[in-house]
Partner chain sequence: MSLKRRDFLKIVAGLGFSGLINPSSIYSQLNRVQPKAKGREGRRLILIQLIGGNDGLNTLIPFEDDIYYKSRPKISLKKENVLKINSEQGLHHSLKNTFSLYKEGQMALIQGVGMDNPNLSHFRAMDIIETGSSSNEVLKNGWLARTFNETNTSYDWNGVVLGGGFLGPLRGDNLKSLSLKNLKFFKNSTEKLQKLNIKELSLLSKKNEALSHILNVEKSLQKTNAKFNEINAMETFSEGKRFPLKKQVETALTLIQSNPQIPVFVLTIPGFDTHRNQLKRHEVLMGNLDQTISTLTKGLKKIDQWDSSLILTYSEFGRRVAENESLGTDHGTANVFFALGGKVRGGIYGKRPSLKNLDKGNLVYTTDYRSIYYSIQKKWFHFPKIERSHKLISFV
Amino acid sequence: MKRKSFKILITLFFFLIGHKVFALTRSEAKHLLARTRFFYSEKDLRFFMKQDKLKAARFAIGAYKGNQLKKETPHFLVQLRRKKKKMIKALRKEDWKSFNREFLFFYNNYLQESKKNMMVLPLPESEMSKREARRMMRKIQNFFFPRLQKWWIRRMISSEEPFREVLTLFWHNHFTTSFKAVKDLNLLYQQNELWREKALGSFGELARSAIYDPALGLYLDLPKSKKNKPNENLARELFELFTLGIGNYSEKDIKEASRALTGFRYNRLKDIYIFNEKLHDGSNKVIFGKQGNFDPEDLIDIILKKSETSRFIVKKIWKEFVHPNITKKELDYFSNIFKNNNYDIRKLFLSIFTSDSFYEMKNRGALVKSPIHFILSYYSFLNEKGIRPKSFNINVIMRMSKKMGMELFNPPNVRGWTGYTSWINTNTLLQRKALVRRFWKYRILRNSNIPFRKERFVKKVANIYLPLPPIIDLGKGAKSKKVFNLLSGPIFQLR
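Present the coordinates for that one chain in the form predicted on its own.
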């Protein structure tokens, strides 16, 4: 009995020693959290410092099963979809009495108080025309656009799967679509939920979903594509920006792929997007040397068989989550893992976040926080310390992100936001510093219980929230300004 107890004690001892030895260091835990969340707390950091690399990576990628992904559609979007159909019917019939009745619903419930900003008023039936009706409908969409942006920001803040939310933004910027081009909030909402749902699944399934997505199709003019005159926009961006990268296809491949993508149509009245085989070019095509009667499904299969696809996606993921540059050895290794696992996104990230390469010192603090990363990390810091002013709300987050160059649902072009050092210029750096100053009020701090003047507190802030050691001397000077300097300084801009 004593011998058995001794063995148990020895086993427990080595387990505890091993756990302590292999648990993430503070620096490693901060590095992983900074790459997998928009923000993290001191509690998060302490939890991850108790995990080894594998457990930490699993928790970072997602400890939940996704059962909270499906949520009710925002009420304003439900109303917008229902009323939009009625307005389109009235517009086509030039039934301006019915059109005005539907428009007045929005005017009386939403627009009246904002009519100066909206610059849209109900018109008498005698002055109505199809052109005016379309203008009024666009104004309604424009009015509700900020609500959709704020809905997403709330998801970012409250999500129980923070990495999935980070990936939703990543795929939004990869398969780029903008409100300015699509002009339909419901389609953008559906697409956003699609990226969230598919974020950690198979890239093959994600790519298939993308070409069947109405928002992306409208953005790249796919419904205009015809048998006798195929539109090349989606085929070109599918190769260049979504799957293969420049130099891995020919102009002939684009032309043939565009024929494979014919047959899509969108009905705005019925709000449906379909692939109609009768409208599809059913003749033979030659894509990357392969010949056949290819349709959209076949096209994705052909793309996935090319090794360049795996390398392109791994390179882009590495640039966003690890370092702007990847070595040939790293690219070969992770590309093989990705392709050999049937393009499983979760397995790719698990292999990256448990690798020695990920934790190399050159990768710590090597990326620049996007505007939404920066704002939410500061917002979270103030909230965690109990000093967040009420005026620092979702409206401020939305407006400041736009001022800093990142308007959600409106990337600048089909290439999306460039990211990295493009986030920082003379104007945006001043905007970031001004945001910190705006809500870092010494008068409020003096009346709080936070020891912001003490050197111990200043060092604690640096140890928890900065990805690298601070470049200022924390032991000298007025302590009241040290934390401000840390939060507005260059190191807090990094992740």
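Numbering follows the first chain given and starts at 1. Nothing here was measured: the structure is a model prediction, and the numbers come from that model. We call the rigid core whatever largest set of C-alpha positions still superposes within 1.5 Å between the two forms. First, how it differs from the form predicted in complex with the partner chain.
- Residue 128: CA moves 2 Å or more between the two forms after rigid-core fitting.
- With the core held fixed, the Cα of residue 270 is displaced between the two forms by 2 Å or more.
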Given for the second form:
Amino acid sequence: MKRKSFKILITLFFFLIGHKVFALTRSEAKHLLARTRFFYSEKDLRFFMKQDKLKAARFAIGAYKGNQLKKETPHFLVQLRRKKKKMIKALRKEDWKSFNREFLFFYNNYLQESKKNMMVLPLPESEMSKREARRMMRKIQNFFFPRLQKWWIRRMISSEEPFREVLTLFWHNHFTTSFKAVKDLNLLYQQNELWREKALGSFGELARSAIYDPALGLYLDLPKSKKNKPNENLARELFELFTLGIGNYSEKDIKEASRALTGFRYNRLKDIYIFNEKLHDGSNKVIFGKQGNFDPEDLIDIILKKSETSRFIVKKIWKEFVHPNITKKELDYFSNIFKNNNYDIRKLFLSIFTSDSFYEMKNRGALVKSPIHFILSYYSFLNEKGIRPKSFNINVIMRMSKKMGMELFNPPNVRGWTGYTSWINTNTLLQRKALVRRFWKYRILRNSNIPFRKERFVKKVANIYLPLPPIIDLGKGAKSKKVFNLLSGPIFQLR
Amino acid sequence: MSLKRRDFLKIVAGLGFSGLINPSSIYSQLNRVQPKAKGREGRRLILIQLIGGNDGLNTLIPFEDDIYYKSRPKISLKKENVLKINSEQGLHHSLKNTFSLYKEGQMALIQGVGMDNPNLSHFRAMDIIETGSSSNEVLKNGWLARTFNETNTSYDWNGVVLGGGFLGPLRGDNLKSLSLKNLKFFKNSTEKLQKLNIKELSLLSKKNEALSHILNVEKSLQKTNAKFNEINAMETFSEGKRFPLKKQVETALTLIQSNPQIPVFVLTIPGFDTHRNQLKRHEVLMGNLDQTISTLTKGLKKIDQWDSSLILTYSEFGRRVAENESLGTDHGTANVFFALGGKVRGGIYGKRPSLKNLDKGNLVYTTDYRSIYYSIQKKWFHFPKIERSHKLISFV
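Given the form predicted on its own above, produce the structure of the same protein in the form predicted in complex with the partner chain.
The complete assembly is shown below, putting the previous chain first.
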């Protein structure tokens, strides 16, 4: 009796107070933003503090944005693609005259700025060979590589859908591919757009696209995989790193799966992979105890039927977006949701970001900012306050990210960046601190109207941009250094 | 009130400046007083990593083997130029200083080093050789990080990686391994560090693993700062002509002199992936290696640390026996490692891999690379706890 009337009272109370009670607290809003964006502003935080959990999660994920994703091909690439095609055709015919004509175009147009990157000189026709020609083409690719990196960084900064960009990086680090190995900017660009486009779709679809992706295939030796001599590299990584996780398959499964994956052919002129039935090993295979003349599509179906896949992906997502360790209960719950919803990534994230587990206190500030997270957070802070020196530009972001151990498009190996605490060693932490110092200009500060010496402002910065209370004593020390100390201190490294 | 060790060191360093005491000797004595590792104290390993896959066959040349000359008609090295170490093998002609160390009996050549089912990808092969795994096993931590972990050593620092990159064979040991590129930058930046009240912080970070990791790195940086203040008083090593690794060598020597207890240093030389025009490029690379070794050796002798140092070169793999069409060589397998030091038993170790019985054009290894690691753990550092099934080699 008593309990019932109490319930009614509570309901009434919430009804009257309305969404204000359900709105995110400051700490909750910060937590959600830190996990779904590379950086956020004071305005973003205020906006999220007005939303309830569901609305906030939807905004964070980028619902309400419709399907307006448009590709923004970097300018340099349009030209590069066209020229590349011509050069490949010339190379095949060993028509060195036309080849040199195309090469000279790059040589004359870009030599000025490329003293370091393009030291190769055009060769006379008599000295040309296929090998030389390929080397010259690689030099061109190397030259333009920083532009592709900068294109991506610009997207990260200006995207309308910040979470999609965060996920693009996440999938780039999941289905790893490196420029060092692939050496082709168009392939990397296409792959990058693929991760972006499918970032929030179905994981099954994503995995399927991954094995048709020429950059990934080249990275994992798929072209070397022949019907009579299959290469196991892709099959192994597909199981171990992309879907099932180590220990959930046998060496035999890998051998059989690698046969199922034969038959892809890379069309270099169109930069696509085509599955050719004739090159495919169509004979009988046994994978996970099932028999059939499986092809690549079947293989993905088989993988998706296994609950280990769902568990492996949920675990990895948890590690990157919630907490380094997932409890068994949470893993059971979310991997069921993931699998039962046809591996719908958007739904999985929605259920995570509206759950109580996500908002648990122990998760706040429990992750480490990647170099990109860190640099962009600082960059956007300075921008927002109008105190960013001009010298802090995209070029610097690219170079510093590499110095801190994260060169975009070049993860160290097929496992990708291991992230979390591995981001911080003595060298990288000093690099992070040096970056903050380098662009913290008192000359600019004094000319701005930022009250950077005022106690109130220091506290405000801590409240908005730090995931946890600062552990340095805000009352002590030189007044002018307080904000600087916050930004180069340990808490700002977290998210 | 007792004088803090750090303050004391500052005074000592000051005295050193005025020429009264040699600061380095006092410093090293101070270090010896401290409780130290259970292994052999004061010994160190200096790794020189040759990135890209060094060509073992053109480093240690089998100049009496016809197959060598037949497989490499254009890029083989002539018998008369080779620095002969015995009647059938000799070193690359650019390794002159290294060769004289061999003649003095302070250099061991370990040949035919490799593993079962070698992987020919740079990244994977480097992963394998740095973690000390077998080729089908993925280990997270570097072989040295695992060694220090297993032996519960108590060095202030376990190692320093001088390129400023990832920790390589020390990976997984972020708290006691330093990665640094530029000593000046490192020193300046550590001096500018804000003081953190670590005690207070440890309480806060108890439940947050990420935070406690960062605080540990901060801690080791602050500790570094306290010690690196002494570096000014040390000898300078910046004489001699320039070569690519000069900076790394100088930094290593400076650090060794100021902190003789650090057991591991890692230096890296890139560029060994000689797919094309190998003769010229390899000659330059061997010259660099020779310079690196001789400058290190001279420096170590100067500060009386030659006997306590073991220099080891390694590379992710060797190269194909036959040359390719672009006057280079492709990724291969078994390779030769150098070990140098005052206490090294000079000579040539391991069986020479046959040039006749190849596996897909590659040498078949005769010594498991982990035997070298195990010998270093057992015979150089004398870590009693380490037990492996690999054979021991007695080059130290």
